[in-house]
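This document starts with one chain, in the form predicted on its own, laid out as structure tokens.
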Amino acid sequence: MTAPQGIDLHRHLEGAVRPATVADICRAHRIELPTYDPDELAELLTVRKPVADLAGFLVPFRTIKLCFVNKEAVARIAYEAVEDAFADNVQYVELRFSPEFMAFYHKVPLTDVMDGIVQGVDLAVGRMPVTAKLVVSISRDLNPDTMQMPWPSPVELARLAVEYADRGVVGLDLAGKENGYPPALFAEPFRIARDAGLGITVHAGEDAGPESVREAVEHLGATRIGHGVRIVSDPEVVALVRDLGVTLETCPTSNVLTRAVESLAAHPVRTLFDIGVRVTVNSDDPTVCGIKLSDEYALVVREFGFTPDELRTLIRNAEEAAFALPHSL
């Protein structure tokens, strides 16, 4: 199918790095990789079949983290992520990222990570007719206590996001392992973000059940939920999300690979759409999933029978849920 002008609300910058760029940066900085061949590296960084759980899906990031060596590298990565989105006919993209994850391995200052990303994105949007905004992600399970090393707290990360609100940051996200880290633990950083006018999106209902989604909405004020596919097992949470107009950022290929759903046939995107939940379709991690956003649009047409009008509704849902509204499609 011809790719429509798309909106990607859920794309991780760390999961959108070109394998060739990982190889280039690591070779230049004499960082050992299993291979420097871009095609061979792409295979190592791509999850081709469902894994046991979310942790298994995150294995490629052990290699990807090696390329975040300094501000210049991060700027290149951000620029290329926007360039790749534009090449796929994406009109508006929100790149979410974990600044502490990108900073920790090479001990890059958090401000260098932020400044590099802003620099790369600004350069890209200055050269291409695309809108790109930023969402800072707090990692639930990565904090000063669990890392046993200097590490920013969730409150510090929320304040960092607010500091860059005039430089492209439009939202705050909560990501990482859900079980054992319920949304209520993060009420204060998300209050800080809300008070500053940032949008709130929370990974929930991916590797935990519907209650995780309820807490994200009720305790953190989430207007968008990353994935959220497991709400289908609780009609009350489905009704809550539908009635409040909360938007689900579904990522069908990723949802299968992480076993958020048991199979593509079991994915609830069609069911949720049909009962009036505000559903969107997104890429999650293009490199790790081995897909583009246009592939996900084609997938829901092919596998779930979405019509051109329904596809336009999915895109309109994303436009209306965007934290910095693009121009009308």
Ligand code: ADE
Given for the second form:
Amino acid sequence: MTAPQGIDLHRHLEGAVRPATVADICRAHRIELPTYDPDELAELLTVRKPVADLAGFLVPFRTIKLCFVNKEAVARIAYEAVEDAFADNVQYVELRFSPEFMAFYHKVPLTDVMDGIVQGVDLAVGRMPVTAKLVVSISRDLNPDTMQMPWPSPVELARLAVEYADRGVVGLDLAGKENGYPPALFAEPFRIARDAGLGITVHAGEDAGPESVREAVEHLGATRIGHGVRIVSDPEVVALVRDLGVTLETCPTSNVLTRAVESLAAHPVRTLFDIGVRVTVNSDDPTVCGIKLSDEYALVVREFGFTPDELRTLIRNAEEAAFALPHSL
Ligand code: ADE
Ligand code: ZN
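Given the form predicted on its own above, I would also like to look at the protein as it appears in the form predicted in complex with the ligand.
Everything in the complex follows now, all chains and molecules, and the chain you saw is the first one.
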């Protein structure tokens, strides 16, 4: 079988930082880390076994955030993320990131975070035959009330995303802790993004149940759902997703680690695919999950017997759901 051309619709930039780069930047800026050894750090940043819940999975980001020191660091991180995707046979990648999360620890201006990412991505796509687009992720649980410091509101973040639509931002996402932060709370920022023509994807049905997916579709106009795997417990929501042609961005290894699914064997990618849901396979957080996109494709072949034709369908699903056209595929 010839290697399929990779499309990754769901990859967090923060979860794709090279451990060696975290070490490098932190050492240069005298920021304390448990270790500066790239292999030891990689081990510390990788979740190897399923944790209690999504919050447990997000723990390594407390260390990763230390390396977002300035615009130059962010540009390097974005460049390397595109380079790593390309090296893994990915021809089209949407990198999502939370500007406010990347900005807050070292008080980097939000526009420096945005400009650094744009700069790094532009440099990379100028050097490699790869398309890379950006999706702004609003962190549901980080907000002006919880952070006790000046913090951009979801509406301000949506406006920021729209402002950068001419520099590679193609969509708006909702990420972070799902329980306690239902999609309907975010109707206004998503209306702003939709009105401006941005694509809408929402993490849902990962840590919370099928209703979260229904809400993301009905209240926020999501045409894509991050993960969505918990819909299998509600046939009505499965039918809604299938009938509306909503695309699920599943991330098998991540879904096991966060306990969105009970086990790999219980992952619904095959079931949903067979009943006609538009399923895709993505990486989520390559560094934190310790995987590449190609590993995830190998996994669905090994575990669920996806045939070459079926893999092509998965990739076509991703191509059709991409927020920008992967023209060259
Ligand atoms: N941020 C990084 N990975 C995430 C995930 N799997 N769910 C929600 N927010 C995230
Ligand atoms: Zn995600």
